[in-house]
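Single chain ahead, by itself, as structure tokens, in the form predicted on its own.
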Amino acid sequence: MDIKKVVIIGSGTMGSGIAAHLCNANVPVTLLDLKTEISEKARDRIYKSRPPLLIDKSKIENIKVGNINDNFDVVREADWIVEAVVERIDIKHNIYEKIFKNRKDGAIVSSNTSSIPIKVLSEKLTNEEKKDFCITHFFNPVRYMGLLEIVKNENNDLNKINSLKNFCEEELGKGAIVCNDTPGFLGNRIGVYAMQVAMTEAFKMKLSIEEADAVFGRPMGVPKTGVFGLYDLIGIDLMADVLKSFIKELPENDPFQPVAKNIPLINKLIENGYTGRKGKGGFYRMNKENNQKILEAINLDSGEYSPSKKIDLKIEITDINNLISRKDKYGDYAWSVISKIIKYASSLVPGITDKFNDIDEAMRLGFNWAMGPFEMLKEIGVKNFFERVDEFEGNKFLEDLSKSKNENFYGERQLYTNIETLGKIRPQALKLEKNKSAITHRFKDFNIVEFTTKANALDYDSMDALKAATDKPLIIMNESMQFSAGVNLTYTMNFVDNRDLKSVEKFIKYFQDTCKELKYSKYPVVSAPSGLTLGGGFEVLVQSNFVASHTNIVIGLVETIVGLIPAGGGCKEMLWRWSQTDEAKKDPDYAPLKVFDIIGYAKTATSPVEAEPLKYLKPEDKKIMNRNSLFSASKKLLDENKNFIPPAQCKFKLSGKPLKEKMVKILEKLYNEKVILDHGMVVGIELANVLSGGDTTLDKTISEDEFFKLELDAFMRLIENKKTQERIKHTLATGKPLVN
């Protein structure tokens, strides 16, 4: 069936998030609540939301608002009605009675509940009505979280369920996984269990919360908040309510029960208003001392706070085998948590789903794990796992695997989708090369380079991989959260601290040479970004020949924030793009002044629609709603460009000194208004020197290599400056900019 109109009842966080995402897909939606004013306020929140729920703010016009008393007749025209009201069953039953009296024949009705089973939600529906009723559990924030659980039971019309799944996958870009009606469904059942195991084992093994979060974080392939940080983010009181629901719904002998029990320290925190970030603090809190903000962490034994300590495990990337092989308390803790997660997840097959791969995908898409429990088992190795694991009696999956000892048990990934994804086809590739920062895969007639560092930051090894891979058509993409957050500043500052500025210069020059190689390669190069595409990451993208971009990107040149200027060709490429405009052809200073504004303010875009007016992306660049489709879209671009001809090198005619003086006047105004301080002025003048062409005049032509030299010289003068070094070190230590 076609879904052309949707009605959402309930305009809270989830209802408005779903409405906004339907807008992103150009699906007209009506948002109803008790009063029209409530719906109107929700629409205003959507419009102003940060991070933005809308890919394009003009799409807000796709949302109509109303109330359930005066405007309920819109339900008659809807193909899909989503209930997203408060988690009270009496209120939901009343809404369903009203919906089914008014809906058109065959319209799908779903609930966004995260905890109430279908059998309870639908107990007052007729058998015919139950066929069209299911749960569509979106994860928050709806635009950014890939997972959608479609929960069915034996009453459903499976054709209708599959039709809804296809719509949500193809039009909304979701990883739509169909699962059975069991407590917590897929994601929350495993995700919340994993959090509870990580927490209870930390108590049991006498780890500090910082130690537990350091292990149950990036080294394990879990977001860096860790377990205690995530508890604070979600809300300690909300987590307590979630656990009560699991305790109520699950059998007494379920392994979830012991880890869901009340913890006295948590009860005490909630009683005292320490409910996490939304309250006075939680496991972590910010305290002020001598006008300085200090992050404090709670002691799990005493309940007292003290300044938080940074724990460095010396593991920058996900490395489970290294983690569990450590002969220390961190290795013991990691093994205890991971083995329990694997045992629990495998015990639920086929109860919650007969495809164990779906559990992994639910954890990737809904919790941003780098790998799910079964991928962890595969990574550890079947033999190694069974040599260490304790009893697993009654776990049919593990019992069968322990007998077969099949190291290749995993089979194909991402079974829930028919799309040809990178994850599905990667096993067919030849692993051409792997270094510390990237992996290169060779297919029959093209290469793929995946960055593998923290936030996919770029260094020599990243450049080596890119350069070597241009011997065939090339796709640059990955499955991690970020495309690339830019050049590895820690790596760069190590050279600076050792007073080895020659190595910094050599690296930046190599970065420039690599980007030039990408742009003028004999074969086409496609970048397929998702997530952060900043600084050097953007410079790789902008010097690729083609782009297939996910709609969820944060893109831009942000180097001025850390006291630098783009030096991998970012200034050059942005200037070239703006110089192609009609305005630039009439006024030689138009393009440099535009780019001076964009780079100087470190402007970023949060979607391809926002990126186009800045010329970070071009109109012909592909914009993809479903991240799973990035691979097939990129491959199609290669197929369409078999007769690829590299672009002509760009050349510039710039005004030089008079143009630089215009830019300096802009800087002086900002300085006088205290928008920028002393070092902001220094950085701005260096940027002005580059974009004005340095020592040039309009009758001279600046080649691409000469422009690279301008960028490099400015970068080196800035990286030598103590004020820039202070900015970089402050940002690396705090994650926040320093204005100096």
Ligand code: NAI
Second form
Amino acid sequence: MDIKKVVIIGSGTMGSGIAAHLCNANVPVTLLDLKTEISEKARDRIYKSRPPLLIDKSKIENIKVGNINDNFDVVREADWIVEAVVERIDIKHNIYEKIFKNRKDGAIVSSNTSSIPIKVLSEKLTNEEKKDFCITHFFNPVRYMGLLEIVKNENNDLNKINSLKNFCEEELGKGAIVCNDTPGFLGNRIGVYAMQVAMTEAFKMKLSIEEADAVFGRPMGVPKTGVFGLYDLIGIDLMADVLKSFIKELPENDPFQPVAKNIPLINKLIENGYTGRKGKGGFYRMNKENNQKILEAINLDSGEYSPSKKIDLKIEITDINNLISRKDKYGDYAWSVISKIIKYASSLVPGITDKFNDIDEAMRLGFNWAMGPFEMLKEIGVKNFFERVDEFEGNKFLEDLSKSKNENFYGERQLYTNIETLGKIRPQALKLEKNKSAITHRFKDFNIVEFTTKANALDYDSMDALKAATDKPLIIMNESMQFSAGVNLTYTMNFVDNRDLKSVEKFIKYFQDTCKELKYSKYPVVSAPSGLTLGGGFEVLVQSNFVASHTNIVIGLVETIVGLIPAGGGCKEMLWRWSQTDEAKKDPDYAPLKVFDIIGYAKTATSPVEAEPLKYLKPEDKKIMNRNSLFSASKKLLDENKNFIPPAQCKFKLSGKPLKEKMVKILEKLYNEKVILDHGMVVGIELANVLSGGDTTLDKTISEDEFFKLELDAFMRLIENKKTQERIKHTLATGKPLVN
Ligand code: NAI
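Beyond the form predicted on its own, can we have the form predicted in complex with the ligand?
And the full complex, kicking off with our chain again.
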């Protein structure tokens, strides 16, 4: 089955997201809605979406639009028709009738429903029609959420379902899990249950919403929006509808029922327009007082808002055992929530799936959890879990496990896909080396380094791990949300606060030496990024020999925002790349001025397509839709480069003073226009000094080590500057830039 043309009916949140993603995969797609204006508006929304739904905005015209009355003919040519209209069965039934009258023989018809069972959706179809009908449940935002649940019916031709699955994996890059027709399928059944437990336990145990979100967040391996933040993001009214549907579809004795019950505070919020971020606010709201925005949080008892308090549990990364063994209310809450989630998820095996593994995958891909409930159980340890858990009668999975006491019950991961993923090959490593910032997996012919810190921020230990792993071909990758958000600024600022600038210098020097090792050691090094690849993270990538990049990346050198300049080889490598252009061969100032512009403005790209014109990525770098394929693409690069020869060292000829003057002129103009302020000027001049080659002239050659020295000196002067320190502290505290 070839899918060459797709029609999507319903151009709301999901229809437009799916259309954009098909466009990302270069599949011709038409969006139909009640009126053409609605689909046109949808196309507009796609274009302006942030984070962008399109990998390449210039392709927006590839999404055709129309309405279901005048343009329904397009359905005749489609190989796949996706219905994504409002969640109303009468409307959906009418649309199916029309589609099946018009579709070409054998074309697949699917619904994006999140709550209507397939048996209800397909009740008016003939058996022949049912053969080609299924549910394809995408998650929002479609480009960024990895999960796609495919729900089949008993009449389906399994070969066809499989080829649809393959198409969605290979072309759309989704983790496609085929599941049964049970309420909420896999992801929402467990994910929404988990949210409800986290919420109801917070009420019961009298935690504030900030406290609950601090626990049911990063330390648990859940995105930092936690539960109340996530409620606001999804929409409190939408969640209420989702719960109604679970209450209707699930048996009365399902443990989901008690946690799905109406909560008076929530009704009140919805009635008053507090539907979350799209409304006046929700559990959190932004209040403006005296022209200042203040984030406020609701009190679950009184319903009153007061300024939100930051809760610091002092657990920066996912650490379930640390969390549940705390002897305070946070530990009690964490255990109560986690144990209930594990009990519920395991009670559904084999009822909703006989592969418990798929539940974990659905939680990782559909809710961005670091690990699913069964992985949590593995992490806690079977013995520990059963020592603490209360009754679990009738839960066959737990009853069996409590008897077998098998600590190695888990087996393989990612069973739903045939792709050789990082998760699948990890257990085959011959040796593991761990330090506090990275794990190295040593295989016979190659190594893999995974960073393991918060946002994979880099420190001395991260570099140590990389350096030690260059004794073989090396792949740098991980499964967490970010490849690396850059150098660990907290770590760096601790030295500064202790007036230990020598240690900062030692660290940056080590960073540079390590990157040199990555580039010039005798074995090839591949970086395989996904998510944030910023600052120091980008410097690691840009000095690797090969790149296999996920299409969902945010990449760039952003150091100037915090009053620094890239000093791990970022300036050097960007200058080298731009020096290879024809323009640079004609004009010695061309490349430095380009790089001055890119780094000075801290430009970032949100996809490989945007990254290439900036030369953050090269045309030959691999661009990969399916994140699961990053490992096999990286391994292939290593296999193809068995006779790897390290590149020659870079050398620069730069104009020095006259070039620096040109750059300063640009800065002065920006300063006069108030685009930059005093410290912006200072940072800009340091950058100009580096990129113009410092005290040099065109007839001299600057070696790579000399260039590294220029970067290091500028960095040290800046980090000693109080105004840079203010910028860093502000960004660490608020996540926002400080313009000073
Ligand atoms: P939406 O309300 O944003 O969009 C629905 C669109 O359908 C609107 O543009 C509306 O004009 C159009 N429409 C209504 N009747 C129509 C008809 N007869 N013919 C053509 N178009 C018609 O809804 P949303 O959120 O995009 O949801 C669509 C489907 O996806 C629903 O089944 C929902 O359950 C499901 N879903 C929603 C998710 C979400 O996060 N919003 C996530 C996963 C699934």
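None of these values were measured; they are calculated from a predicted model. Take the two forms, superpose them, and find the largest set of C-alpha atoms that agree within 1.5 Å; that set is the rigid core. Positions refer to the first chain, counted from 1.
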property	result
Yes/no, N290 Cα shift of 2 Å or more between these two forms with rigid core fixed	yes
